[in-house]
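Just one chain is shown here, as C-alpha cells, and it is the form predicted alone.
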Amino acid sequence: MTMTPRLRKFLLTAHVSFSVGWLGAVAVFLAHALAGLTSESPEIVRAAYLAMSLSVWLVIVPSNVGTLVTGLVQSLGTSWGLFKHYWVLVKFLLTIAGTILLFVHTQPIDYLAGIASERFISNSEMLGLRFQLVADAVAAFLLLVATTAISVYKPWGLTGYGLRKQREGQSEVILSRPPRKSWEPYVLIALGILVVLFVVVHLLGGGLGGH
C-alpha cells in the first residue's frame, strides 16, 4: 500500500503531533512527580497527584496511542517500510515497550491520585511508591529523546529484508556485488534483547507487584 502524497502528509503531521504532545506531556508529569515528592506543602503534594492522573488519561495515554498508531501506518504506508530499515524498526519497539511500561503504571498513579482526592499526603508517606513514580518519568522522558534522535538521524541501515527489496529493483550488475557485511543486526538484536529484559525484570520486581 502506497499513500498519497497528501495523505503521507497530513499522518507525517499527526505523527509529529502526536510524539511532540507525549514528549511534552511526559516533562510536565515528570516536573509534577518531583512536586509531590520534594514540595513541603501538602496543598502542592496534593494537586500534584490529582493533576498526575489527569494529564495521564487525559494527554500522556492519547498522545501514546496516537503517536504509535499514526508511526505504524506511516510505516506500512510508504517506502521506509517497518522492517526495511533499522531505525524504524528500532524506533517502534522502543514505542512499544514505552506503551507497555506506561499502562503498567497507571494503576500506582491511580492509586496515589485517589488517595490525595480524599487527604493529604505527608511527606514520609509511600515515598518508594513516589520515588518510582519520578524514576519512571525520567526514564520515559529519556526513551522518548531516543526515539526523536533516531527519526532525525535514521542511523544504523537496511535490515536483510530491505536489503533483499532493494535488490529486486537493481541491475544484475549491481547485484552480483557481493554483500557487505554489517553490524546492524546484531545490534537489532541485542536492543531487542535488552528492552524485553527491562520489561520482564521491571513487571517481576518493581511493577505491579512492587507497588
Second form
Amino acid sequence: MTMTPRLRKFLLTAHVSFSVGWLGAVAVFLAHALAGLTSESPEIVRAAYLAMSLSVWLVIVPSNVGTLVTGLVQSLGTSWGLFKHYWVLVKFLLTIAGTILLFVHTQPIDYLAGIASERFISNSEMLGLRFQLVADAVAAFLLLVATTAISVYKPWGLTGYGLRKQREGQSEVILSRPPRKSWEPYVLIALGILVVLFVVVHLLGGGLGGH
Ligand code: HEM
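Right, the form predicted alone is done; let's see the coordinates for the form predicted in complex with protoporphyrin IX containing FE.
Shown next: the complete complex, the earlier chain at its head.
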C-alpha cells in the first residue's frame, strides 16, 4: 500500500511532532529528576516528583505511543518498509527498547509521586530509587537523540532483505541507497554501548532502588 503525497506529509508531520515532542518531554523529566534528587528545598523535591508523574502519563506515554504508531504506518505505507533499510529497523528496535524502559519505570515514578502527594520527602530517603530515575532519564534522552540523528542521516543502507527486494526489481529502493561511509561502524559501536548502558542502568536500578 502506497500513501498519497498529502497523507504522507500529514503522517510525517504527526510523526516528527510526536517523536521530537517525546525527546523534549524527556528533557523536562530529566530536569525534574535532577531537582528531586539534589534540591535542598523540600517544596521543590515534592513538586518535582508530582510533576514527573503528570508528565509521564499526560505527555511522555502518549508521545511514545504516537511515535510508534505513526512510525509503523509510515514504514508500511511508504517505499521505506520496516525491514528494508537499517535506519528504520534500528530506530524501530531502539523505540521498542525505549518503550520497555518507559513502562517498566512508570511504577517507581507513581510510587514516589504517591508519597510526595502525602508528605515531604527528606534528602536521605529512597536515594537509590531517586538516583535510578535520573539514570533512566539520561539513558532515554541519549536514546532519543540517537534516534533523531539516525532519522536525519539515514545511514547504513539496505538490509539483506532490502537488497533481495531490490533485486526483485523494486525500482524505488535503488534511489535510496547512499554509499557506505567509514564512520558507520563507530556509530554502530556507540549504539551498542548505548543499549548496554541501558541494560546496566536498568539492572543497577534492580540492585539500588528495587521495583
Ligand atoms: C523516538 C523515535 C523516533 C524518532 C525521534 C523519529 C524521528 C523521525 C524524523 C525526524 C523523521 C523525518 C526524517 C526526514 O524527513 O528526513 C522520521 C521519518 C521516518 N520515521 Fe521516524 N522516528 C522515530 C521512530 C520511528 C519508528 C519506531 C519507526 C518505524 C517503526 C519510524 C519510521 C519512520 C519512517 C518510515 C520515516 C520516513 C517517512 C517518510 O519519508 O515519509 N520512526 N522519523
